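What follows is one chain in structure tokens, specifically the form predicted alone.
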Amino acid sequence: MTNKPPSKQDQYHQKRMQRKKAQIDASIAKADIEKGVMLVVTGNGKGKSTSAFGMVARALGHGLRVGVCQFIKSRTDTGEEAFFRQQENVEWHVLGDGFTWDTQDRQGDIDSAKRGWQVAETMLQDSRFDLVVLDELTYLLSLDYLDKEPVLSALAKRPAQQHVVVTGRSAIVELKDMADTVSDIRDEKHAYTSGIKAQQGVDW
């Protein structure tokens, strides 16, 4: 039994993939800087915090130490917290009083933000943390709960190899300019707008 010669389509695919591999290999070889990166995950779509917690799982898989600061949010019954608090290399803090439309207390939210930021700032000065997640930090800046200059300064002065993930809607321009990677997540479709309630294990 003889093997069939590759079709023209197969030959074209192989040549295209060879060119693609050469381009990718060249890009990988060129990216040789070793440093802690800052990622901003923003936008109105669902999945910003979920993306950050995926990075937490990835970091833990490599034996890295992780710090998580959750601003705005106050609930402590989420699946991610229940799971990650069991992991040895995670320090997790819920630092908010609840969403602003629930608290309806701007000064109280500001006071909470300032207390929470003290915890985050300590992590950003500690080289033992390989990854720090600042969940919903964008709101504290876009709503002027915190002065942006000290926050940006702390992010800039963090240990050289420390990675940071910032999540939340409406990330300010300065935060995005500072970041190494910015993802803007948008909804194409969302179950909530169809009247489907938030689901355990999917939404919280």
Contents of the next structure:
There are 2 protein chains.
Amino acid sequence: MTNKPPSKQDQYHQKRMQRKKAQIDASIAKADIEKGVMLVVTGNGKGKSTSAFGMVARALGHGLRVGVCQFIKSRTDTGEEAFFRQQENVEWHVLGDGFTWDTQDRQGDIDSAKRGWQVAETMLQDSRFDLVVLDELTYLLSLDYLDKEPVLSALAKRPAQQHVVVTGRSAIVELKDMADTVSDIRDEKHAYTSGIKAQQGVDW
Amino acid sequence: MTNKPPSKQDQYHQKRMQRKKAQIDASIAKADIEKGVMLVVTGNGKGKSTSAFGMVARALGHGLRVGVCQFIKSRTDTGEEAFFRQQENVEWHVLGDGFTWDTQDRQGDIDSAKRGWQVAETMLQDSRFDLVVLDELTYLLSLDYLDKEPVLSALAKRPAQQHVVVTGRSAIVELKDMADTVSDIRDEKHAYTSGIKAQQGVDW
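Mind giving me the form predicted together with a further copy of the same chain, seeing as the form predicted alone was just shown?
Every chain and every other molecule in the complex is listed next, the one we just looked at coming first.
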């Protein structure tokens, strides 16, 4: 690329990177377990469901089979649904009635949660699903719409190679304890609070 | 769903949700600006690139046109690339040589960054792209591989309706200041540190 001799900064960089590479190679060698992982993506920031949909794309690219359960949410005109419904190897269910402040009907929300959970539970028992996305599941537990025990038990007993992603704010501690990976997305800034409308292709 | 009279808990819930709905409706009414937004997804947690790929899916579902530039990363066997390359309306570029600790060649990395940036800059001048993903761009600035000024200027001057997502750790403050939305993904727990291998369909 260049014929200049390496500068002092370049030499320092190389030494530091040699040390870093040795550390990283050692930890990669140590990480040798292959199994279905459980990821929880929580927090008040933007990107929770979106990152689950990114994983759906990634999984489909490897020829895996994916099931998606959207709890709480009721809209069926989203870009993600339109897009993934055209693809092979995806089963997509919209199972909610809207956010609690829209429905204003706690008992109705609980009934929906229970019906929705049956769909999820079936996927968690079916090893043909390589990845199961439980979008907004956290609310069903934090709002006591579902009993914890059967949900945690179904997650624990899922097929050994099945990956599962749970998204939503306020994940209960039991979900995080069970998860292999927990990402907490913090809202440092949100377009919405500066008066910018929810945008097609960005927010839905 | 049920014929039981509403319980005290249900009544309390309804009152609280009526107040919440009024607040939310008011803030939705206030958010009426439509424009291309800039999102920065940063932090040390899992889900940054993945959430950008979720946005790609979402945008494609609305018939939008998407450009993706992957800096730093050099692997071309990822699920996301395999998947999105099959789709219409996506242009995908892998522009990196690997992480700095793998290449151990600072000057080579800088040369790659400069070549890659030219591809990105062309997209940021092209209003036919509705969404541009600049995956791992943050490193090119935090490591001083690129000068800040031309990068920030190209982002600022992009077409008014074009959305852009910038991902990567350690986003510099100027990027965050310019962004409409900033999500900071924190690593609460990562499968990798418990000895679990990077998994096909989850991590790549």
